[in-house]
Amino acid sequence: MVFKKMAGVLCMSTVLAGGFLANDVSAANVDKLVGVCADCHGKNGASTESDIPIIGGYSSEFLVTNLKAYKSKDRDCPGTKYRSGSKKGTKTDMCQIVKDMSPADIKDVANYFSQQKFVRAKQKFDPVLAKKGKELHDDLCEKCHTEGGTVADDDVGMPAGQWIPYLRQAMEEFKSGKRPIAKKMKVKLDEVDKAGLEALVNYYGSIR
């Protein structure tokens, strides 16, 4: 009887220890993946590079959707270089970053960055264009990008406070079809000419 009780205790201890170990391994893996992201997107996703988007504070759903699009190559993966870390200066792209990430990895990374603060870029902008951009936003974009594009829970990204050079790139990718776009957004974006796009990115980039 004593032996059976001891065996039961040992068995339970092993199960619990295994659970703690699994959690430790999972946490370590997330830390590693987040560290790779930070080498370009900055600490907690607060990018200081004008061609690299700020991702800290985006919704988990939005981040998962985009990471999956990179993994399936439904979204274009332009080449770039690591901006910091041990691989600083070496070439990479988002398809390379996500290719070995499992669905669980993608979810964990998205959850991590969704819990961070969105730190808006401090940058120069054209106030005249920004005013025109606000009018375009209110007319065409506000329905989905509410409150001037500042709400993460819209699950469509937050253009407000994003880097202007990156916003230009994103708009070009939407226009060219290199980046997946919702039908209703395409209809709206087709109404905007090059000058209008420049006004929009200045408006979003003006928001602090």
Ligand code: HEC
The other form holds:
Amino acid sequence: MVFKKMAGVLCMSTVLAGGFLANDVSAANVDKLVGVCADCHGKNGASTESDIPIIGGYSSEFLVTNLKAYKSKDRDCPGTKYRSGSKKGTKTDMCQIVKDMSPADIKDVANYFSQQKFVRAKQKFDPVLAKKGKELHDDLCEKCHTEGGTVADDDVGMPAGQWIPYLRQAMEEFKSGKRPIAKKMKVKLDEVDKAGLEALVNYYGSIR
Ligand code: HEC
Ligand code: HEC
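Next up, the form predicted in complex with this ligand in place of the form predicted on its own?
Below, the chain from earlier opens the complete complex, with every other chain and molecule after it.
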């Protein structure tokens, strides 16, 4: 009896120690991964590079979906390079960056960035185009990108305050089929010509 009880206690403590150890390893791993992201996406995902999206403050669901899409190469991975850190100037792309991340890593990193603040880009925009863009947005995009595209929990990204050059590229990727897109968004996007796209990105870029 005594032996059985002791074994039970022993077993419990082993499980607990194992649990703590796993948490520490996972936390250290997240720090390391997030450090890599910061070399391009900036501190806490508040990118200051106009061709690299701000990702801090996006919903965890949106981030997981897109990281998985890069991993499966369903989403195009345009070439880019490290902007700071020890690899500064080295060429790479998002597919290479997520290649060795496990599903658990992806979830942890997405959780981390979803808890950061979305710091809107301060950038130049064309006020006339922005006004036209707002009309297009209200008419075609507001249904899914609510409150002018400012709501993280819509799980569709937040175009409001995102960098204009990045948005321009994202729109081209959707239009050309290089990036997966909701069928209903495709229908709306097909109604927008090149000038309309430019108006839309200026509208989103005008939101501070
Ligand atoms: C070498 C620079 C670089 C590094 C390092 C990097 N990224 Fe990126 N990231 C980019 C670029 C450039 C894009 C835009 C690519 C595109 O148009 O698809 C991007 C796009 C993304 C997107 C899509 C955002 C959106 O709005 O659709 C997510 C999510 C993302 N990165 C997360 C991460 C995470 C997490 C890490 C760290 C594990 C990371 N990135 C590391 C350059 C980088
Ligand atoms: C039926 C719903 C729906 C409509 C309508 C819609 N979208 Fe989207 N949009 C989505 C979804 C879903 C995503 C996320 C795709 C993903 O996870 O990569 C998205 C993503 C985006 C992104 C990428 C954000 C990022 O950070 O990478 C942009 C930009 C965008 N939409 C612009 C528009 C514009 C402009 C319109 C109107 C012309 C529009 N959308 C209409 C559902 C919609």
